[in-house]
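Presented as structure tokens, the chain that follows is alone, the form predicted alone.
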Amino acid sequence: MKAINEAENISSRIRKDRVFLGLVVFFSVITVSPIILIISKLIEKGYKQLSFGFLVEKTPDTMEAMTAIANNELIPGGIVNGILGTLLMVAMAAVIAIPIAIITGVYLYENQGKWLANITRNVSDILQGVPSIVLGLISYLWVVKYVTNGFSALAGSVSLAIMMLPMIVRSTEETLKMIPQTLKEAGLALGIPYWRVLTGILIPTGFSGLMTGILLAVSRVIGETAPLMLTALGSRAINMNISKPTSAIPLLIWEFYNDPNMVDMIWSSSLLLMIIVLAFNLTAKQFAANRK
């Protein structure tokens, strides 16, 4: 009898480990669907724009895609203005907040529990939560208004910085709470001073933590649209000058989206910004499995 109510109970745990499979299998396939159909329908509307010339050719005008149409012709042209104004303005960002967010992290993690950086940890947290149209406005009114008077790279690549902060310094501040405390204590044992320590021994350690976040902040901002409306504004033309309007990709796209006759260039360019944000993901993850 003790055999058989074993033997029930066995069976009834492996039919429940089924039905647990069966269920995390369904749940895992519709959350990864729409990933997939995204994907695949950028890839299938986009691959066409996609050449050597889109890389390297600026925004073709609207009579030009209306020719190209009636002629069942391809687009001419390409978003080269937006991909120089997405990657001076991200440069720049990463210049202004990976300095200011690496010092903050290693200020919160040697003063953990101190009034100051419990304030300064929240603010970080709640900075990462706020809209980015709203910190593209905070831009505006400082850079747009009072520093470039125009919309400007500039402003643009500030917005794009507040949004990095948070996430830089919270990777920081993990980072180092991983790395054994004793690296520091002989450190400071020999008599190195501890900007030497921190430079030296702590920074170099972590340092695939913290490019993990970095990597991740920049993927993040990389896509962003709203809060470069409101600062950098976009161009046509080819613009390295900071002060001045500069286009990114993805304002490329809203223009392209307001243009019927741009509906092809639509794709193409969120399958470049979809390759260019997965690349940055990819590396991230590479460091910090090098990190494990």
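Residue numbers count along the first chain shown, from 1. Treat the numbers as computed from the prediction; the structure is a model and nothing was measured. The term rigid core refers to the most C-alpha atoms you can superpose between the two forms while keeping them within 1.5 Å. Compared with the form predicted in complex with the partner chain:
For residue 19, the Cα coordinates differ by 2 angstroms or more between the two forms after the core has been superposed.
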Contents of the next structure:
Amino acid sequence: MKAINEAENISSRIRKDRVFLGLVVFFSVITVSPIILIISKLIEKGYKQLSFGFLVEKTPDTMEAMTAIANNELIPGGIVNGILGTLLMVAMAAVIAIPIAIITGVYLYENQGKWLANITRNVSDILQGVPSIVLGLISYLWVVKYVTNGFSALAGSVSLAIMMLPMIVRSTEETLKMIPQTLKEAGLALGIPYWRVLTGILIPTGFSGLMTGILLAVSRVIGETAPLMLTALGSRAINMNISKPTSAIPLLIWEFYNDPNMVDMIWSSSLLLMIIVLAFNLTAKQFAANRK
Amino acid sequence: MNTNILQVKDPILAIENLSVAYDKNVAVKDVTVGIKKNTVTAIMGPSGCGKSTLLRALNRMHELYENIHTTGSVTLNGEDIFKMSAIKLRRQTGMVFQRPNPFPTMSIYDNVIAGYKLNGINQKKQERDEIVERSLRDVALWDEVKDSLTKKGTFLSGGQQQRLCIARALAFNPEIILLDEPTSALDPVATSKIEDLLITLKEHYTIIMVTHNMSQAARISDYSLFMYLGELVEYGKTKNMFTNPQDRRTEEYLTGKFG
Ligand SMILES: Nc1ncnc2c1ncn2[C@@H]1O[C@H](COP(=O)(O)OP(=O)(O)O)[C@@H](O)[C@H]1O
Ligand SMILES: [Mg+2]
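Could I have the structure of this protein in the form predicted in complex with the partner chain, to go alongside the form predicted alone above?
Expanding to the full complex; the earlier chain stays at the top.
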């Protein structure tokens, strides 16, 4: 009698296990399917257009595109103006944001519990929640109106840099907090001044963590469109002058969207953008894994 | 005057009325003691009695934390340690921690020379080589690592890492070496190597070591300090203290009644 009960019990448990496993798989698939659908769609629609020329040629004008479509050819040209613009603005944003954010992160780490540090941390968190278009607006008010007197790559970079700040501040503080206190004490006990302990011991020790934060911040702002619309504006020409309007990959995607002749370019540009963002993300993951 | 506290003539380190408090909690109370040059002095006592707190006052580690307040005076070779620059003091007092903590991004070589390099002291390569070799020989690690100086310090075994940390502390030729339970994270073989090492090192250095291992104190120390609830209860030759403790609390601790 007891044996039978037990057998029933076990088989019902196995059934429950199966149901549970089924649910887990089901929800996992739901979670990952959007990204798979996105990537496969981008590849399907974008790969044709994605040639070497696409990476090194400027955006065609709408007449060229129309002619090509009428002749059943691929749209000529590429998005090198956007690629270089993104490179310029993101690099400049990183150069602006990284030192400020790391110094702030160090300050927060060294002043745990102090009121000014707490305020700074909260403000930084709030900044992280500010919609990116608002940051674009602020950069417009500061830089476009007063510094470059017109739309410019610099203004774009400033809006992206403000976006990057809180992410890097956070990751710097968290990374430093994970480093054993005795490493810092050991450095100071050798009579090494604090700033050299910081630059020679703590930052190298936390390098992977800092890089993870920086790369994730970069990959986050690469795809930003809204703030650039209000600051960098866009350009069909290659521009490396930081005080002039400049293109960017996401800006081009927006422009292509608004031009019926350019629709095919949307997909290839998005595919390229996606590849770049993924590359940054995967590299960041690699650094995070190195933290062991 | 407390007769259970030995008076040392010409101490290298003279601690007078030293008190240390964490916020309002006084962890070291009015300690007065002189440390003799070229000896091993053990700081003993039950857990939480203030051994580490006393040791860390001696290289002004407490200054890193705003909630810690130190009063009293300490002189090193007659010079007030609270009046000299912390950097100068810390070059004259090496510190070794409970767990081996080599700098993880640095090679064995760079760990030993870190004090010089990170202080921006310019040296010829040959000078650096000599310091590294001398320091590693001092801790009997040279033969084990001389072919792998460029490897990370963290690849070494725990005992080797701790000897590397001692070498790092010796590189500046300090007057005093402060060690806080340096063998508590090590196996018996590594422990006995470090104990032997400390005995040879006292020829050139003055060693102050916190330990809660009584037999270790008995094996290697010349003088012992016994602390209880933040107070210095007894100080004297280790031999005398173990054979004939003056204070009842010392006796109870040494006979294992508490601790
Ligand atoms: N960082 C700290 N903050 C507050 N109290 C501390 C701190 N470190 C130690 N203490 C307190 O000071 C007393 C002595 O500690 P410690 O010197 O570490 O003892 P020991 O090394 O003898 O075990 C203990 O009561 C402990 O709780
Ligand atoms: Mg302790």
